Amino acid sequence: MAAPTPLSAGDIEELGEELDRLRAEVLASRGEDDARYIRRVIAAQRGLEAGGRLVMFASLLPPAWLAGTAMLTLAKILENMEIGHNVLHGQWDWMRDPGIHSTTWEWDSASPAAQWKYSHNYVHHTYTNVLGRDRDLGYSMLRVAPEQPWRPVYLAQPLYNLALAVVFEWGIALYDVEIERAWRREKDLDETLSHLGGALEKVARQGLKDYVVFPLLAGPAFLPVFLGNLTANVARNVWAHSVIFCGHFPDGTRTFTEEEIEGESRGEWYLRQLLGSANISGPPALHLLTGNLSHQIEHHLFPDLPSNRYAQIAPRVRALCERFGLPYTTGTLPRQTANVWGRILRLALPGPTRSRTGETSPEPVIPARAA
């Protein structure tokens, strides 16, 4: 897509007002249909998990192992993506249901909910793609933008990114502790140790549940159940890694400097979310399994709106982008995945990066501010 035309301060303000109106419209229209949606998803997820674990107890029979593992994998994906991630964003707090609330939900992930909410909801969503502020930009270990200074360790990033995908929930749990900030004396050591203790406690609970308790309950099927749980967790990790990377790091997304966000207005914040995110196109089932993070652009614009509304508002957001001459980066899952991995491979090397066509990888032009 062609680079956007520069916007005046008035254009940016108008864009912000349009998006504010869209958000207010959705907030005002939330109701029983939305509540019914999330309750049905939770009920389906819990049914899949219970059924998968029960079937897996007969996993000395290969068909039972396959069926049980598939059901548990699907349950874990739904719990993390469409339920846990979105409940912890406060998308369903308006229901005033204490069982589906951001202050009470603890998800099936190695990351303690409270630590993840600070790292993700506050740091990432406030400072999206801002170099030096958004720690999710490469997760402090990957070079995913040419503006990041190259270091020799990045030569190995295709390999350790693959490893990260396999252990994603465990890597994020450690990442949320911010150990590297404590090492640089940017974070209090006692606070870091407290966060580390909380993370290790949650990791232990997750490991005990999936790799000790349920395998022991299976008796002679201990090993098949252990391997089934391991397979479900790895599959969930790889899926979550793919969805998140495709929403943040493909070509077409851009980064920002701390100077660019000084005195940032609401409209400019919206603009940064549009330029820093990417969508994944596909059928409704794909959107459900991604937690509607296939609508990453809409999620970054409105992280507190119910996820089932993103598909509804996506055409209107895209129309606004066309009206203001802004890019709306989207593509199929295979295309976005190949794009992200191509970028990780290119940026593992020092010097200018080049796309598959041999051209220097384009970065979207940020609309200029009026003087």
Given for the second form:
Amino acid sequence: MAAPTPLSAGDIEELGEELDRLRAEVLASRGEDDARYIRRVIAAQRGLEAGGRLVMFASLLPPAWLAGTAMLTLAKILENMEIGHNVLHGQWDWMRDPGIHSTTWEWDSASPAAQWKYSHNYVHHTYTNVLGRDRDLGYSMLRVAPEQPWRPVYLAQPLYNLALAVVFEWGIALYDVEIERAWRREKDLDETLSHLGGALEKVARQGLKDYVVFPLLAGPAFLPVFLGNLTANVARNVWAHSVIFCGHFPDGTRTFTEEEIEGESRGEWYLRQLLGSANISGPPALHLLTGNLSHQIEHHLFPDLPSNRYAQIAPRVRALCERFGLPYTTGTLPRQTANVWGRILRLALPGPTRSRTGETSPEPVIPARAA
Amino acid sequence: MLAIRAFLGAVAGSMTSPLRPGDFRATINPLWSRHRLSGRVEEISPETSDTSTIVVRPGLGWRGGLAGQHVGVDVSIDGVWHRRTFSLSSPPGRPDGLIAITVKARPDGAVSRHIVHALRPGQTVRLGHPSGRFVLPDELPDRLLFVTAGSGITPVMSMLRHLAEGRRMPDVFLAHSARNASEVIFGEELRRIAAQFPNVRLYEHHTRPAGGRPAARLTMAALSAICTDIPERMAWVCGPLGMVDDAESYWRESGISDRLLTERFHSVVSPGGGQGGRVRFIRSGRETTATADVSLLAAGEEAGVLMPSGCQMGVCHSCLVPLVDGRVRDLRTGEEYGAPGDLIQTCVSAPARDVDIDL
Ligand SMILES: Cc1cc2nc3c(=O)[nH]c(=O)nc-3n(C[C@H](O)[C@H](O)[C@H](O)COP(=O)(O)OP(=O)(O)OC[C@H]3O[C@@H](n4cnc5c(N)ncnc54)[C@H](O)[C@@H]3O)c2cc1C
Ligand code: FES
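Please give the other form, namely the form predicted in complex with the partner chain, since only the form predicted alone has been shown so far.
Following is the full complex, with the preceding chain placed first.
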């Protein structure tokens, strides 16, 4: 990789070996405590969801509406982030529990699990931050890196990114169908249509539940329940959108070209994941609500390690970064969100196409070591 | 009525989508799920120094079984589920609704040792549905012969308990082999049944009697001198491989193989042949490598793939998976086989070279 890092080929290899060792250590120590953790999160999530919907039936009283909606929002956030995303990554497959397994799991999101696993686990996690290859939503719809050539449509990107945040789950589902690739004849039309059908079916099923079945069951509280469910879905969408955008787009993260990743070694792959991801700092509750994507760096290095372990290995990953003079990008949620939005606003206008490799992370660990 | 149930089911399903109502019930109590059958351990009682009986309350969806059948049991060890097959030792249809398995801890057995030494009342196990043809016929024959050794007594115990509850006890000859009297699983109960029913004869064969000289293993030839009417009896044999093989050739030579039912608890695998290779699980996107003596089932489980399985010894066909590409070797016969689309038994098949399977 021709990446301008201060590391020699030997350093990169050593970094890779260190990270491999760290991974093996966690793999060997997975056990009952981890299993109990995910079972508890799932139980809590289901309790919150059932409780929230029940409380919402009393919605004619405003406090009940508020409490019910808050509980359901929390439940939906947990379901998508700490549970859905991570189970679908196969983080819990080692338990061989057919009830908590990437091949049997389906989630409360418009994207059918199978389609999402392909576009996310494979395409995004393999080609992380490689312009032209990483189909992460940001890179196709928005100009989030100065290296992306400017087009007039980007003038509107602050607006449509806002709209995207509100309908995030549908945006992802539609995007995963890859209609634009079918348009360019890169993807078979029948396959695309069957993917589209799958996504629409899922949208309909989840929509029926939130906007028809539960409101009808609430009888006179039809409207408040309808609105409560809508609020929960929108809040979850906006939350997921914010967290995900903080993962790869804040200052300090960088993008790569297809040439750079040609013949990439394992150590170089690790390095790209490190340089292309950013963490969010905060208390344990924040980590839980972000599905531990607040440990985006650790997650990208080891996508299939159980999420409850990311916090545990984070100090060691950070120490490795210090040792090798690599940036470890992290910042609080408000700060990273403001940073990403600043960038989206800035890059809406034509302008700098220079490489940003000179930029430092918001919280530089130590200055790059001289090569 | 049915239409109303179906409607309510559909409403409940749409309320819990993408999960099933059973997933929510199981979160409160694992026994309340119908599609993932579980049981709760009620009691564990030692039978001998290395064998215990586990009494389990099966959850919703348990359909019951026949005396002599076996059931897949999953236990969680260090957070990982492991499946093994055990014969039910309880009679079918106990009034309290409980079932029992009786497990012997093998010296280096991963699961059996856990069940005997670490499982505790109150813990949850997963259950399959009972299956197997090692059962009593609908119409009971007048004379029966059971030949068992060690833990091979378990399915026969279920049958004997069932018979003892019935209206009429047929003529039963039970030959059981164990190291010594105190190592006989269910020893006291067997002796009590033999004392209670005049037409039940119990012959205990001890290979290492306490204070006595070691004796030879129980063979059919030796047994025929003690039980003189073997050919007239319908026979059930369950024990170590040597004993079952011996019985099968004895009945075959007498030309009455149709009067014999056997059950094996594990199978012999023949080593060698092929070099193993990369195993790809197409649908789950996993990949691993396995040597020529590792079953695809073991390799897949190790790689975190959800592998269907049952007996794990090539008899139940629960583990069938379509082969996509490559060749596999039957671990029992050493024979290499497999064309794309063939259903292979992963529990007794190892990769002969690189294989892709549709899972
Ligand atoms: C139809 C059927 C019914 C069964 N019923 C019972 C039962 O009622 N009670 C019971 O205790 N077991 C029963 N078994 C055996 C049981 O399923 C397990 O194979 C056994 O408990 C060993 O599992 P493990 O995980 O402890 O051993 P593993 O860790 O799987 O194996 C450890 C070692 O022991 C050897 N081994 C495994 N099983 C046996 C065996 N049966 N005899 C000798 N060596 C063996 C293996 O080859 C291996 O070398 C039954 C098996 C079948 C197929
Ligand atoms: S598990 Fe029974 S045949 Fe393979």
